[in-house]
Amino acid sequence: MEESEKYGLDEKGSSRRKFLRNSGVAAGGVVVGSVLGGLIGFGGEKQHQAPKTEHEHAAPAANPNAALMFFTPDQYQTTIAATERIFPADENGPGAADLNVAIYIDHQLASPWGINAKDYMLGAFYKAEATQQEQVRILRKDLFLLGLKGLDDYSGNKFDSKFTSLEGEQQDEILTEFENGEYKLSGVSSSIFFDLLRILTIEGAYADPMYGGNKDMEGWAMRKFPGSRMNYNNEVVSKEFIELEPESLQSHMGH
Amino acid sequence: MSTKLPKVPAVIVGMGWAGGIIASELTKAGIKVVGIERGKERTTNDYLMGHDELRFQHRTELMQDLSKETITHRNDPNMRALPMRSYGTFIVGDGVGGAGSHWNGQTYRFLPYDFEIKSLTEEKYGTNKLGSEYTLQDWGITYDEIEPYYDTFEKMAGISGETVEMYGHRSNPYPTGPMVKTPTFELFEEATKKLGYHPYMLPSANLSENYTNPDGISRSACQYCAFCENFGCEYGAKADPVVTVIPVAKETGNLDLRTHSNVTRILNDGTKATGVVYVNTITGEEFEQPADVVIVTSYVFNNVRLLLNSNLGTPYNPETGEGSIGKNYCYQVSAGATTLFYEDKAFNNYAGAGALGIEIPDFAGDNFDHSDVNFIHGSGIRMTQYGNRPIAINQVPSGTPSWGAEFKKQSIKYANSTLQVKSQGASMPHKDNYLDLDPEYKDAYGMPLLRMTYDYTEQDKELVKYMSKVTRKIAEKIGADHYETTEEQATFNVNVDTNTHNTGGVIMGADSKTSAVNSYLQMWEAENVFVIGASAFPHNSSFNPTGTIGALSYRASEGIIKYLKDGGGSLV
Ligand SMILES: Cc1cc2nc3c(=O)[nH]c(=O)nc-3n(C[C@H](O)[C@H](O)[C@H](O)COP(=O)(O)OP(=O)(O)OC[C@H]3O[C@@H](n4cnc5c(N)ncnc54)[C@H](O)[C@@H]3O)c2cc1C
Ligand code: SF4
């Protein structure tokens, strides 16, 4: 026990101030976009796509998983604006934008969840009472970039700019009114699609790595949680927290 | 066109525990049996990437394909029932070993005083306690009766656990010592202790040391892993159909097991059945199963619902009171409940396993005095330990935002840091609580679904008001730097609302005018079928059901033997 604990202590503490320093996240600070600039190179100027430099291809980073299967650049752009101000970066560590949640989400929408696979689609979509669940015909992949457009052309009425370029505190104002149902997408309420929003933003700082947000497990590391590991007989009668590095399902392979 | 299969004797409708169980004792006594289970088929493999909290908690991957059915909800007849279209906190089992794979694994009997509660109610505090549209029932069975196979069903699974001197006498200790008393329970235990209470370890289907049943099979010890509710577990530690009954009937060679196989309907002539109608649910091709006996075990919602889409039995009438299908639908009430809040103290809450917890037996049933509150019956007020998963739980102290900056850092902060005082609590049946069929819905093969008529009654909100109190009482005794508490119960959300303990629509009881089946689950009405689960109890108790369920399931099998042997014939 006190083994696994003074390695959890010194494996965590370590693990974090390297986070610190690669990501330049000072504390507080809002990054949006910033940590992704080795991604993004599509994200409009086409000519950056093009021959890589040898140090890009050198670049340890690289991460097959970390390409877009749903969104267009621009829809992913304000995915990550959006859900950075749902998790922000600050003195903790990563936010949305830094544990590849945009990625997430793209996967996700991807996916047969994306489309409602296992959910109840039949019959008559009714207006459903406060105790009732609400009753929505749309895919959740198109809820999603009904919720995106509706975000831009929002900040456009309002602010007279994309929701991209605006300042921190007005993304959170039209949030907030996307959260009180203030805004009304075509055939649902606003409200709707910033649950889908929070969820997914959860999800993605939350979920298993190989899903593709919580990068190097950072969304864990944060709130001492280790993962998925096998068992903890020591630590469930432990009177002091033990600390652990994380371990993602990638550690049960092969077993 | 349906094709005609061979006739068998007996043909089970769904292979959770209580399938499972039926199908282990019936072969073993040599019975030729066909066990038909919609979902797929399961094994340990299943379980070993299960470490996966999106996948199984989330996106709900043992989970009854909704796609495929669900169920209608309204809270009173005027409103128009609306599907649940996907899951909230409301899941249904699915594949072979039902929700006994995904279940927590919490093992209880019900109490002396459950079995026997119109009579015990009114012997003590008169026949107004409640109003009379509360349909309360005794269940036919008294608890000395069901003691012994509630005994045969905690050695099958090996149950951990420590006697109650407050609960039923036990002829035989659990089979296993309890579980691990985590630091966090010693805080329970030492306050619930000075309040003059008597603490005592949940029991527990998650195996507190290596265990080897009557039939033969061997566990290995729970190792706390903490992915338990929602998951199978990889080290068969935790009872599950798939790892103890099932494979026990496999091994006699008399079971055959059909997956992806959904019954649609019970053929019969009114007073006996002679077969079941399936569809294969990957090919669509439609089958007709003919056997002599039918033993329903599709849980809570299909047992109803065959039932009525089968024309078996007579559907419950809420505006005469008449009829029994349907009736005394109940639930359970959990809203009260302290949150503690600490500021600089962190508990290994990541570690724990499904059934790991403490509770207290003083305020269930009738351990306290109800003379001078409006409600019978309680809760066991507890602390548990199951595994914070990061997704699923952040608290917050209220007031804090549920997105942005401070609820990032509120919910890092007290990831480790909060404690839980809660309650469950037992829900008495009412007229209007019942379930039928949906006049507009249906499921993917034309079939109506089942619509749900629920709300809580007055008697769920005063419980839940009083038991509020004593999980905040004991919560200041425990200690904390900040405390919440969840005093009153909100109208009934079918996504909202946590607990997956349905229970009643084909009720028990000694008088075939009040209630479907007998003491042993035959149907009155049609002596070859047999419908087993917890849509047999008259009314929900304070615990989790499956225990019960068990040992019904048990008691149903040498029925179902006897009734072979003695070529039909009522039971009772
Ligand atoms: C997450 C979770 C945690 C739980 N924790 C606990 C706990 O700690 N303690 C406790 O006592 N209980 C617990 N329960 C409840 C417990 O799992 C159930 O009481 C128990 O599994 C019921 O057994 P059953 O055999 O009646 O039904 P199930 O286990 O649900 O099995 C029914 C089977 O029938 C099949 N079926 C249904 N319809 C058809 C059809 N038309 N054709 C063919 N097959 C069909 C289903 O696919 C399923 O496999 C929990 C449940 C869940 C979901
Ligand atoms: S907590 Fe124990 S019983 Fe539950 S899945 Fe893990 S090892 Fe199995």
Contents of the next structure:
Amino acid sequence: MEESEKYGLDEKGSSRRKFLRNSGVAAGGVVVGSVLGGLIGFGGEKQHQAPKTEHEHAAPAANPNAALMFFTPDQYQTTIAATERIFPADENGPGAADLNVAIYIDHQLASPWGINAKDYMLGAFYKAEATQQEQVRILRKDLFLLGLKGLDDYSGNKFDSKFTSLEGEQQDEILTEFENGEYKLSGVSSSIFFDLLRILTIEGAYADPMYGGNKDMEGWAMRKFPGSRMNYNNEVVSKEFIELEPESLQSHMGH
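Output the structure of the form predicted alone; the preceding block shows the form predicted in complex with the partner chain.
What comes next is one chain alone, with no partners or other molecules.
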């Protein structure tokens, strides 16, 4: 199996993995070997490089948003399958899988948000009223992993197969029962996991691409949303309707 297929990464993600491996850049941002020498030099000596020939071309820019930061490959594939059922591709445009929604979720769970860094997580705990949401004691990253495992466990019990191997209608049936809280996860209702999954799916489809999802701003394009723009000075004075191509936050960097 090709490496890109094994890890669910696109061509750019695969190129980035090969670059990190071949250049000697270790996980965690540690730079070693010839890379370190090229950056700071050894013994104060200037590092010489062979002159470029006319046939040499600059390598394409790697896309760091294509790399997994949190999920295992299996967890990533389950997330792709579940989010695609919530936000499927149709005649209006791509679905969650093509929009890299699972990459967005992966990055969010790997961030301080995934460990509820800014949330109050202590007691006292009370049963929520009908108009209130439950106070969840488990971290978001742990809740999501618990939910993914629950999808596979319940799929195995009901259909004798893991979630990613089910037909779309069967996946919908499992997700509906999770939404209704009919499956009990360890210490938390499956409906709480489903709510988190649904919210993250929508965010991943429409958030700025710099966060990993909304690939090529196609989520915005479906809504004709112009994206992140610094101003609309020219447009507001125009008497004609102006349809703008989407721009991401990355388009303003370096200005």
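Positions refer to the first chain, counted from 1. Basically, rigid core = biggest C-alpha set you can superpose within 1.5 Å across the two forms. The shown structure was predicted, so the numbers you read here are calculated from the model rather than taken from an experiment.
Superposed on the core, the two forms differ at residue 127: its CA moves 2 Å or more between these two forms. Once you line up the core between these two forms, the Cα of residue 235 ends up 2 Å or more from where it was.
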